[in-house]
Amino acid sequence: MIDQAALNLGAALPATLLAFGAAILFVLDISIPQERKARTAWLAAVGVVVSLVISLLQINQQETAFFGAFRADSFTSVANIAALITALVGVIGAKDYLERAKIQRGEYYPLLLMTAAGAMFMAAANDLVIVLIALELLSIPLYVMVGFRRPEPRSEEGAMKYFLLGAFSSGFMVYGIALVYGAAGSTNFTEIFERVRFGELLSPALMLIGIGLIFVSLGFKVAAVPFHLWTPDVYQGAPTPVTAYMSVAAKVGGFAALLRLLTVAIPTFVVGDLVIEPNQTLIVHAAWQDLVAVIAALTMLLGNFVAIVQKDLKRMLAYSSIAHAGYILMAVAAAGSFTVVANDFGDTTVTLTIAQEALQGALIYLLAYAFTNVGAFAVVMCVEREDGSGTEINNIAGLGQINPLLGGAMTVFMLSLVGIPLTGGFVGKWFVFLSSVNAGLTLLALIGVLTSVVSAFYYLRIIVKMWFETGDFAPFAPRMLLLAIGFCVGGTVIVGVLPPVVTNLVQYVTAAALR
């Protein structure tokens, strides 16, 4: 008999929904016919809709469902929430898109909900395998999806790429999870935080090679250098819509997975014995964070520098992408910073409130991030024609004059990537680099400030050719897409003008190891 109780469908009633309501859609889309297609759309946007309902009222649940592998907190919940955010738009925006671009199928959103429901699973993951199990689901329908615009040759090279490296990432996760596992006797996250915490590793080598592994893996699903080759082509063959949503979807899922490997499994894994004198506070640091900070370095110098000589707005916002997976990245490092204090009999305390507060700074800029992009790439599909050409920079020149109404959401977007105050982007680098200086990483925080100044370029002279120079084109700019980027802007502007909105959102998230 099965344990009901341990199994708990009930706290992961999320996820499960919206997978089973994606697999559901599959067979409904049959009996749609072709013109009626739009249909698909609007059954897709009510499942995404629930399943958001749901993650609000279950934000402040502490609960484990299948037997302990999957965690639902408040770290979930808001996870859940940029991941059906990104969903939600995603499908609003795609509509009228795929029926300009005669690609309107029916399979477009069913693929859409699985990649959203994989997010969801790996920000809940509790468990390695499930980590695995998760990031499968929401990479191989994205493979699909990038080749939507089949038999254009960019579509289909971008599918191919991404399918070939993204299986080569995958058995990186295996061997990881691998040595994981023989490193620690257990691939769930609070045994091997117990492992760690009273040294009991067979071989830390082991599990530090493991780890890496693993690493590389999320690594390449988040776009973090040296990992990121795929990024620009796949961006830029993708259709728009698809391209908008990945841009967020696989980044939710990596770096959840990613914090809470190393938040709740490892936050306290150090490489050798850790001397503390009675009545000393020392601040320790975690072996992996020295490299995870040195990659947030490399990501955010190459993705801002590059992103400077692009001609095409895709990939420029594909670059831009990878930049913004160096500011994430930086307080992931900064997670891996704790605190010991010893008392008159050299009995120590581990307190983690630095990588609570890494936690917290890495989901609000997420959250921003995730109206930010969307919105971007959204106002990139109105200016692009019906055969996928038109995304060049130069094409969006008089967009503010012909229509005031996009070019501001586009300037909205630019001035919040670029990090300037009434932003969401602004407040997300606020906590980002506040969490990096707390955790000693000040060198890490110096780069990141030097590396928003060199975006400012690229993000500026986007806005100077919508305002300051003459186009003649008729942007596409359907009803149901404007409320798209309408809503997106309106995000952006609150996270920027009342962050005690998304503050209070995540001042609860906790995880395991974190209490």
Second form
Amino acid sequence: MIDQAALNLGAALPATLLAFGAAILFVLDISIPQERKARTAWLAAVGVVVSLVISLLQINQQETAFFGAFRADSFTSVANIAALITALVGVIGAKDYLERAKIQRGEYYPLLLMTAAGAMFMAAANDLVIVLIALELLSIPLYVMVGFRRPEPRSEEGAMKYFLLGAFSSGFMVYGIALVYGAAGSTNFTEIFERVRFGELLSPALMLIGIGLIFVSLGFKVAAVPFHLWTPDVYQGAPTPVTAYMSVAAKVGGFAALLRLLTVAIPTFVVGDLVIEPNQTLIVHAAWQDLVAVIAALTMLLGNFVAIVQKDLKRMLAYSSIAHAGYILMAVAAAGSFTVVANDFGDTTVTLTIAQEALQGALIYLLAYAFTNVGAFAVVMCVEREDGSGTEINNIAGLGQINPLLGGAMTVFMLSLVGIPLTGGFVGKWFVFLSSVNAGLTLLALIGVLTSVVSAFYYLRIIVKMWFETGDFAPFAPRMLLLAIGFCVGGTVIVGVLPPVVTNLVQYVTAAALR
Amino acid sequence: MNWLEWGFFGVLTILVIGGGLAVVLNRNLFHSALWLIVSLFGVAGLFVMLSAPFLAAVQVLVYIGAIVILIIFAIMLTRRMMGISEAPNSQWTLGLAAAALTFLVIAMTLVLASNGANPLIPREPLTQIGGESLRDLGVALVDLNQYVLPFLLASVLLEAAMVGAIVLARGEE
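Right, and the form predicted together with the partner chain of this protein, after the form predicted alone?
All chains and molecules follow, beginning with the one already shown.
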């Protein structure tokens, strides 16, 4: 007899619905004639919206499904919302673009849904085995989508690079999982947490190396320095809707799994013994925090400085997305601080308030970033020519005069990427910097603020080009694409003007292990 | 062993040794890889005869399902290799010597072991790692309490990979 309460399929509905809906859509797509592939897009969009609504309804749920292997809590729901917003724009923005580029193949939409489901399963995974398979579910369709413009050489080159390096990075994850299993005797996050808490690890060094290897693999997915080398070529070679989608979806999946692993399985993983006096309060830093903090600093510095010299819009946005991965990594590093309080008798209690703030900050950042970055790439789709050329920064000159609506939208996105108040980007950065300072990582926060100032240079240059220079081209502006851009502008502005919208969304997110 | 087992043993031996010879002697690299499957299948059959079905299943899954497929992929990726029908190997004497030496070492170890001269190898047969663990493996994949979610996800993943491969490989319509 199946224990329905422990299986709890309803709690896992958004992700499972999307995955199996995509599998069915593959079959339905066969019967849709080539000239009516827009129908597949509509069906996919309906699936995404249904899943989005269910995720919103489940926002304060704190449950597990599949006998503890799947965590359906508010962290999952918020990550789902970020992934689904991206998927929605990825589907409706791509419809006319693919038509124009003559690469309208029905498989695009179910493949996209599968990657979204992969990102959602990564966010919900409570077991390293599921993290691995969900990571592959996110990655493999993306390799294909990057190569969708074949036989165009740049698209093929991007797909090949992404595939080979991606397969290599998955190998790191498998090896890391094996070492963590060797050290802790389990792949389940909750069980690993128990082993760490009671000091039952076989070998802390093995654990640290294993976590490091897993971090390499997830760092590759989110484009953290020094695992970022594929990013500019792949972002430039891929069809622009794919770039728009993957620049956010892969980050949502990668960061969600990383945050889940670090805050659920090993938030209190310290090498060596903790010395604490009675009546003392200590902020302790987990063993992995320094590593993440250094990577975050490098990622912010390299991403922002290299973006300055880029001449191609897609490449510039690629380096900008590396920089933003750095800001989110800052919150990941902040999640490594926890408070230990000792009472009169020297008995200690551990609280994870700082980690909880960092989790919420990272999620707010991801939500704001999802709207902004997808929107910016959607405007690039409008500027781009039919054959995929015309994405140089000079090509956007005069957009503000030719089409003030598009110019205005791009201005909002650029301001949000800098982090100007009243945009979503500001709210995201505010919470991330705040959590970083609270965690005692002041230097890291300082680097973040300074690199944001640097980033203003290349983002504002785009605004100047659009409004103060003249150009002559007819932007590609079908109704659905404009609708998608409007949706992104709306999201960016609403998050910026009314931060309670997102802070209410994430208020139920807790550092789950000690719940 | 009765005559039926002898018969099976004979067939499997031919598969293993014949397949192995075909791998080495074939002039087409791609055909060699295919013959390797035959040889490894024979080894899996030998495991079954030794009442070690778990090892047989792992042999098929890992060696044939993963390693040989990987080799075939590697050959197909380097397309020029596929057309080569002459596989020049100037160092075959060296290979022969190495193979003979390895064979001798293994054979000696086994012969000495059966005489009790090698303390590392127990004379009594190990507790059978047979039916039970194989059943556990199968049950774990469909047991709701164990790996059913990864199993389901893997099936979705395989579908995505298959469709993706078709999308990339099919010609212009």
